[in-house]
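The chain below stands alone and is given in structure tokens; this is the form predicted on its own.
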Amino acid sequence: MNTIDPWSSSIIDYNKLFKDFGIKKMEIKDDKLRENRLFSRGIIFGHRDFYKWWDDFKSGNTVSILTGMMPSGPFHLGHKMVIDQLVWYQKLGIPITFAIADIEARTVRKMGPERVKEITVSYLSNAFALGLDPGQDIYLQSNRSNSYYKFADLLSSKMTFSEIEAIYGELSPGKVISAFVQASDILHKQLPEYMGKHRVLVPVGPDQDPHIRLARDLADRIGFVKPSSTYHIFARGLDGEKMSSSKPNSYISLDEPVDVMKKKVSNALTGGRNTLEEQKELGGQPEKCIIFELYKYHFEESDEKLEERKRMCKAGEIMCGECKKELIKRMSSWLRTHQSNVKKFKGKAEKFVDDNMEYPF
């Protein structure tokens, strides 16, 4: 069955997303978008109806952003990529809705309530420290309005089980519930008590596209505006394989000690050759290098400087050790500052969770 599993899959063949699932390649048609490195560097690589949403925004029509995270593991650089997008849109004056998928963590990942609370505090503290305004519309799935839950129930009446299976593949009861709660997340801002019908943009990783397709199908059936979406590249793990919360050495957590980060980056996969002489003669391979990806995604603001680093690598003018040393220096400084900011927001995040998260069991 040709499906994507949003709870476990890692997308590698991006061309298949275009060919088999109808995601469109992102083409930069507006200079404003080039100000965001995620667009200018092709990190946001695909979309559904993005320019319908963007044109509405530029025309002064009502638009909004909605995305979220399931609190299931450490807050890492992949999560930062999502928050970076939200902060950029926030600066443009676009209202943000940020959902914490705590119900999904309970029903799909079978996580206990105390662990969900702990991770949620970490996610919110990190998001606020990265620049997400705590005054934006932030909510927990377990504590939204009655209309949100009624909406999820009503949406389930608009699809057959075979249609759901065609989108998601084999499903457990918890995943079926999660799918319709996710659809309610994506569509409920169009309810009259929220913002009414308008274009909503949902920035996600490509593994979440089944939720987007379900919501778009449902929007057609209930007379809502189809949600738009953008898709960002999956950051590879430090070993070059799939990043996984079950493999701590595959990711950089924003909460971990700087010394731990240094060791992980020192051992990360590079695009270097077998010997120093070979590297000077043939040059490095930045397209294979996790260190270069970290510069590209997070730690080099200048496109010109990034291209120069790439050129020097391919020309054999800079060695992997030099690149790692500079990256560790930048990351150490950034991580210390970020963690200091996280501490400032932890109390606010804890209060939000205490006020909004209450499970009967």
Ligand code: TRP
Second form
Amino acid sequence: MNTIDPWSSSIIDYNKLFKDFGIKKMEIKDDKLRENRLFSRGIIFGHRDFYKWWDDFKSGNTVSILTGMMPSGPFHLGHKMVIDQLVWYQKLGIPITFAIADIEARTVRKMGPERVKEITVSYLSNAFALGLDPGQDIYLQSNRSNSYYKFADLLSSKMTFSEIEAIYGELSPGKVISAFVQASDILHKQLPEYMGKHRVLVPVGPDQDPHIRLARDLADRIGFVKPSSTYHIFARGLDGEKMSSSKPNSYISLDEPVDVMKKKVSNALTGGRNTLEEQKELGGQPEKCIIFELYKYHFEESDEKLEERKRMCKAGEIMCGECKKELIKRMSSWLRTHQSNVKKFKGKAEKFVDDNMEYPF
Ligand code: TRP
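Output the form predicted together with the ligand next; the form predicted on its own has already been displayed.
The complete assembly is shown below, putting the previous chain first.
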């Protein structure tokens, strides 16, 4: 079946997203967007109706941002990329809504309550340490409002089973429930009890597009504004394959000891050649290189310096050892600061979980 399964960890075929699913290529039509490295470097590669949302924002109409995360594994650099986006929009003064998808973790991933609590504390304290203002609208799927649940229930009346199957492929009861709960996440801010009808932008990874399509169809059917979305490239695993929480060596989690991070980075895939001579002669291959990707996504703020690093690599002027060493230096100091910030926010995150998270079983 020609569907994307948001719950499997299969590899996304980016071309198919444009050809078969109607995601548009992200073009930078406003220089303001270049101030965000995720836009200027093409990491946010696609969208649905992004410029309708941006134009509304630019004209001073009410807009908002909403995204969510399922607390299902360690908080890693992929999660950081999402929070970085929220923080950028927050700086533009746009209200942010952040959903913790604990219902999804329990129903689809079948995770136990204690583990979900523990991971939620970690996600929230990491998000706060990265700059998400704890005063933004942050909530758990399991503890929102009456109107949010009523909304999820009523939305389910607007779709037939074959329509949801056409979007998601194989379904289970837990998946159906969490699909409508997520539709309520994406749409409920337009309810009169919240902000009323307005354009909402949902920044997500491309695996979440089925949920976006469901929410857009539903919006149409109930006379709400269709939500807009952006899609960022998934960071590759350190081995160059798909990043997976079941392979700890494939990712860098933000709470791991600096020494472990150093080992992981030292062993990561590079675009280096077989021998030093060969590399000096042919140059390296930054497109292949995970180290370059880490600079590009997270650890080089300046576009010019990034380009210069790429040029030097390709010209054989800088070798992998040196490039790794510099990255490890930057990452070590960044991780240390980040981890001490996470500690500062832990109490706040714990209180949030204690106050809000309660399950009957
Ligand atoms: N399903 C998302 C994930 O797996 C989490 C999520 C829940 C979400 N509600 C959302 C994402 C609303 C975007 C918008 O991580």
